[in-house]
Amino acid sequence: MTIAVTGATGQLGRLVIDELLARASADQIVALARDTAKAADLAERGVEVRAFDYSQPEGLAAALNGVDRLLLISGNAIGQRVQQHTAVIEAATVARVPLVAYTSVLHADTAKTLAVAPEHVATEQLLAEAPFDVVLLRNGWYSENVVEAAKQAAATGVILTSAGDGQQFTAPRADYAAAAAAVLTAETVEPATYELAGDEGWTQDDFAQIISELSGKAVAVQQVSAAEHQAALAATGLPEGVIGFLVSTDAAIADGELADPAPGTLSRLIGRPTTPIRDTLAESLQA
């Protein structure tokens, strides 16, 4: 059995690979990456590489040959994915790949507020009608996610927000890539979706007490609405589209769409509870 990676050199993709590793032999593994040069490390450990590059679909096809599961990992180039997607299901359709994994968004189809949703929702969409089996995994935030923001709390001790009481469940990179390879390497994969999220979740509030802790410094949570955030952030000179991301982003948390009223698929796949958002924050702000 062949497992493929796109996105194979990125902050996913890469732990994905490692994973995949301690469960199957290098040889079943292909990395696909769009600078090869940058897998030259696990062309060193026995991983095959290949040349893959979303924008060029004229050579995606043959470096899908003899693949049996492909993880798609989801670009990140928002507002070019669903060409970018279309064009990998198109190869793993030529290619008769099997089985494609998909790395989605938490609810995507219930999300109305989140604004990575909308491309996530079409390309599940065009993997419905893909003649392959599709897993669909639906990843929640990353706790990576808010580490900047946590440093930038604790160096001004606030935390300006328009999410409320609304929870995230978030768990870091590593925890999605466990699942991930879990699925990939299980002996019989079935087409299903997997909502995963952090076993725990937390709020704007939780937060605060968390950077409270590790850093020794006293944070405090400032609510504001939607466009008095907006106008906040639009003073510290950000661009318009970080600022529409940021604030649409607090309105989904608001909305729940980053929740999970069911958590514990994520924990289940990867045999252990998932990583506290504490934890993921305790190295960069150990006091």
Ligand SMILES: NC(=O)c1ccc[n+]([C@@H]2O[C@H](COP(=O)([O-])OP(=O)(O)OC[C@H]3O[C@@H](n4cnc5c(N)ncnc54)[C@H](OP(=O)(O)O)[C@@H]3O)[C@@H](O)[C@H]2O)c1
Second form
Amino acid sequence: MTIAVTGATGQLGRLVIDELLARASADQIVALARDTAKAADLAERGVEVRAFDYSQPEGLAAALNGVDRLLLISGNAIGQRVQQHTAVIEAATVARVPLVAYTSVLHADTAKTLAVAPEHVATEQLLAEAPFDVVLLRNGWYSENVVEAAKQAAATGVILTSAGDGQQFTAPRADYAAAAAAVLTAETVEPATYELAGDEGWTQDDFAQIISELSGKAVAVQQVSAAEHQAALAATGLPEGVIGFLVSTDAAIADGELADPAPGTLSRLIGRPTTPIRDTLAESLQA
Ligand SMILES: NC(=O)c1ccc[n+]([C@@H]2O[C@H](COP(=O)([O-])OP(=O)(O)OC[C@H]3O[C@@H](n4cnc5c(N)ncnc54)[C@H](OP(=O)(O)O)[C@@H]3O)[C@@H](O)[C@H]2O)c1
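Okay, that's the form predicted alone, but what's the structure of the form predicted in complex with the ligand?
Shown next: the complete complex, the earlier chain at its head.
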């Protein structure tokens, strides 16, 4: 059984490799990296490292030779991902990989506001037409995404948000990595779609309360409209693209698109409760 992971030198990819090493022997694992030098430490741990750049389609099929299960970790080049993922799917087809798992986003098929959803939906459609078995790991928001905002809130005493009362069911990368490894190392893997998210949701008020408790500083939530949010962020000099991403993410939260109406799949896959947002913030705010 050979299990390969793309983006193996990324934050999630490294955690997946760690989890795979805890469940399988190193000679069963292939780390696919666009810069193999960055994976030298993985090679030292006995993992085979192969060059794999989504933007260089010609080498991809050969790099998948002998792979039984492939984890395609979605790329981070927003706007180029469908083309990049297409190249990987075509390579997996040529290499006759029997099973591909893909890191999509929570409820990709019903998300209407979430800016990152369309590229995931397009990739899911390509996977649905592919000749191999597919497992969709629809990952919810990472808890780490809000660590910087928490630090800023602790420093300024304010959370400026247009997310309303929307809940986020976040989990840290390590929990999603453990789920991916559990799926990839299972004795048999059936085609499936997993909606993966934290066990419990939290609102901006919950966020403020946790930050206050951890930092010892009072933090107030200031709810504004999307237009007011955009204007306030523009006044700070943030790049337009970042502002657009932050405001549209809050809109998605307000619309319930980062919430999981039926939580528990992630904790079931990893065999333990998901890590609460408080624990992730405690590591950063108290460091
Ligand atoms: N659910 C969420 O909250 C959330 C948040 C952010 C991102 N994501 C998605 O989840 C993915 C993994 O998250 P992450 O935190 O691990 O992101 P990350 O640390 O940015 O890792 C992305 C990985 O993709 C690799 N990559 C980028 N372009 C590539 C290319 N052309 N060919 C081959 N590999 C390429 C990177 O290679 P290098 O190591 O060489 O840089 C890196 O290993 C992201 O890429 C994104 O699609 C989800």
